[in-house]
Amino acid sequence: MVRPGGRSARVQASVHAAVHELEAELGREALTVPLVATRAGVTPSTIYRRWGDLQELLSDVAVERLRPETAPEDKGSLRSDLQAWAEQFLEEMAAPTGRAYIRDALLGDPDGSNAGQCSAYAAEQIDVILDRAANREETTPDVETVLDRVVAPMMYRILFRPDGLDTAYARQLVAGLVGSTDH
């Protein structure tokens, strides 16, 4: 376990930091670890010890960048709020920076932990708005059923099919779940 505000998590910073930087300047295609160690003051070894390779190190610092940083708003009904949230997932995934994070998180992640991580971003998200709307006595389905009938829709045509996306889609997804009007 990573100990909060120790050495490993100042290295992580230190690193996921120069990746930021160098990728801004350099463009991503010249990162090496040589160059990403020698901008985060740490060796060479340190990277291929902590992460095994370039990919792994990029992974990581994508499944970082998905987190999300604020809760969901909170709209005022279960729709409202599945919608809101729904339009800015798909804008923030499919756009080219979101596209990029996916790939990178998904292509070093040989045990599937990351992809698990993001998985776990979204279902804590949808959990909130359900827990809201459950206080407010709105009938909710489980997290399992958003994530199966809103998230991995969006997921499949960000990937594979990402022409025409738009927030129409999502409050079509939205909607196919929860009906087109608040409860």
Second form
There are 2 protein chains.
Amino acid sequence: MVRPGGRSARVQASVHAAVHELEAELGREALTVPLVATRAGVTPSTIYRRWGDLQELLSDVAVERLRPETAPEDKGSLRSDLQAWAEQFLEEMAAPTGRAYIRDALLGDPDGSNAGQCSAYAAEQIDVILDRAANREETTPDVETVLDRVVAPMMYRILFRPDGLDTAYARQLVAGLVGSTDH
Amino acid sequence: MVRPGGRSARVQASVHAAVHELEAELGREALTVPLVATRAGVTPSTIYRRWGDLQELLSDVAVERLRPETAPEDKGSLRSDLQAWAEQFLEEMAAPTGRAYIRDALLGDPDGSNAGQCSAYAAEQIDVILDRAANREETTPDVETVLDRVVAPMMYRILFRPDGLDTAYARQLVAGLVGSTDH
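Since the structure above is the form predicted alone, I would like to see how the form predicted together with a further copy of the same chain looks, so please show that one next.
All chains and molecules follow, beginning with the one already shown.
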């Protein structure tokens, strides 16, 4: 199912809002395209045309929710910036809501674009941290290495091996990459 | 939906076989519980009772297909064993069928047990490789470290960032962990 290109921002906003409201009121399992359409004031066919099915709609909603709201905090060094970011990332993504968004983003995503967007969000945040570190003249790994060494292990365990995930794990991954010297 | 404990291996085998046949004949999108039930010679309610819904059934089928069939090859050193295993893992999992199984395994998996089983399969294979290396008196990382440094990056990229995945990438991950000295 190919999605049309130019989406009306207004319809998208009302449909996303309807999903949020109905999820809160009725719970995730009760969602249907006709319910969402009625609440959003659009026809079901508008949703089917634009999103294909409920799973693809929920995938788009999930990616919106996974979009970072702020730039990573500047804590004065590559290691402390990366550590603070990784701890927050793990805390958000490993929470029940975070897991549900990740699953939704992956599952209603025939062309992989939403999964790619999730990874792009992380890469953008890491880029900000690495640029800052470079401006401090710190030696920095490249973004793909940070994805492999810090983001991938956290995401793999969230999806496949969730036992014993805590901030100590995030810190250990960052220390393993950047080393334990604090600046 | 809680799944009953004691499953009849015979019913499971015939239902799994029916999924394989119908997928090959009609394609994945055409599968329905009634179709699978008819082909398997069971009632739809048997499938609903045992698997909950089609997604959970497909998740179980996917995990079965992701089960390793043989022990990792002994190539004489930790690095070469790990490299051969990682290259094969990436080749299988990054293939369209492998991706589809991983997605199915994750998708119809309310309690996370199927995702956990996928990770357990990888951990068991790695354990064999590490035990062998220990018997050769090679220094070995622990299995969780191999999961973080080799398996997680491959799986993360398969799911979120699939561009440019090749055997060179698998080799690079292994070399980064075990070092480039060959024994």
